[in-house]
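Read the single chain below, which is given as structure tokens and is the form predicted on its own.
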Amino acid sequence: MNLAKFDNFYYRYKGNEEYALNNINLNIEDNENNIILLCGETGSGKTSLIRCMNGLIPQFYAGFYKGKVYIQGKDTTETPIADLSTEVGIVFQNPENQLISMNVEHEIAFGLENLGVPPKEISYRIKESASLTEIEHILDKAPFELSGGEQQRVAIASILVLEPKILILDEPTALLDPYMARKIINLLQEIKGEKNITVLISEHRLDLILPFTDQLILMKNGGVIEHGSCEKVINGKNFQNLRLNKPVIYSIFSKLKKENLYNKNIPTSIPEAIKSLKM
């Protein structure tokens, strides 16, 4: 079964006459254990995208609609946002935004008490995912007492709690510094390894997520134009031709290839590039 299917999918917004997303097919494989890069140029659609995966396009953002979109085999038009948010977690750019409670531990167990689950069971995750995401030193504080970075774990640690199948994060490290942004990203290895989950994140600032990717897939004009392992498609004319800030390593290599000095695919860290370069 398909984590994730778009079939022929196409939105607009209310009062817009332009398609935000046009005639989308993307198949996310189940059991994958990736992380999943979503790129593209500005206003190509990704926020958009991400918004149909917990059914909030077409159920709460007012539009026009066509085709279908499925989350673990279930119509994300006829499956209610509550049922989807088991199977789909969205941390959102400005986590802030998220955070309702008075306190932290309140906060991650928000979802799961409106969910049922019992007390103990509640009280188990809640250590569980503060652990993961080292936040136990904050349990009893506000959110609005914490940095961005705390934010941003205690936002990720509210989600892990409901045990998705698939984590989504829209462009988590846009309103932190270059050393919290690094530490959300390996955050989030360590979160793929541990709870052998999807891991999709959308993001701008490619040179601290690139070297860490499993899968691309790259947008333009509202559309899906690639998808498919991550040396593949950075090796390809799309990603070349995509107005985005390319990895540092990616334009060194991409200028030695066109100068005829470099002959293999281009690497997406620094070790893969001393290795290659070293073969």
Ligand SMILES: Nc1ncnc2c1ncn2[C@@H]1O[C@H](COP(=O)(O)OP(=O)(O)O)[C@@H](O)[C@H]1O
Second form
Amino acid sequence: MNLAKFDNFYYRYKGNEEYALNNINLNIEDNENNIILLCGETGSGKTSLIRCMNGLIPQFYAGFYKGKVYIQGKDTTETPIADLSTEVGIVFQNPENQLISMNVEHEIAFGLENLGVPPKEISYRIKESASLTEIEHILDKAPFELSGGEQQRVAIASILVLEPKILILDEPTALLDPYMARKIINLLQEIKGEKNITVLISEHRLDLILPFTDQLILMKNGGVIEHGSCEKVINGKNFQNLRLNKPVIYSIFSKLKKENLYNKNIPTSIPEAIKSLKM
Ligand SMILES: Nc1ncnc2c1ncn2[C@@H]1O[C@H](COP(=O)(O)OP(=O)(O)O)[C@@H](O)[C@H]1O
Ligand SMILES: [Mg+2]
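Would you generate the structure of this protein in the form predicted together with the ligand, following the form predicted on its own above?
Every component of the complex follows; first up is the chain already shown.
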């Protein structure tokens, strides 16, 4: 079954003339255990696409829509947001807006308590997700006392405990310094390995995320212009033409290709580049 499926979906926010999402057709397959990167210029519709995946669009945001979005076969216009949230865990852009409890442990327990999970199971799941996100030492702190990187980890942990099929993060490193950003990306890679879930991430720091990306979704002007394997998409014209901060390694190898000094696929990481040059 499809994890998420968009069928000719259009959406525009109330008061806007333009469609934020313009005829989206997209399939995200289940059990792919992939990191999927959502990529596009600012305003291209990434956040809006993510808001569709737990029904916030069209149920919470006022606006006009056409077409369908299904999450695990469930129509998102008819399924309560609370039900979709157990399948799709979303960490939105400003984690501090999402953190509402007096301490981190309660924050993580909150969603599980609402779902009526037994206390024993709750404490087991908190331990597990706190250990994975490395926040065991701050469980009794208040979320507002934490650094941006810690808040981001807590936000991720509080979603992970719900054991979603797909974890979605909207620009999780936007507010972090390069060191913390790298740690968050490494964490996502670990989560993918340990939890066997699909991770969908909207992220501008392509240099950090591309080496771990399995699939790429490119957005432009509210439309999905390409969806495929990372290798295929970054070697195509659509990626080349997007106005994004390309990774250094991409820029070097595409230049070499242009000058006919290199004729293989553009690599996404230094180890891959070395491998490709040795072949
Ligand atoms: N809450 C909102 N109300 C009205 N318009 C919005 C809202 N959120 C986004 N938009 C508009 O929708 C379009 C797509 O934005 P967005 O999905 O945030 O793109 P991205 O995440 O790629 O930057 C933009 O034109 C933006 O101004
Ligand atoms: Mg956005």
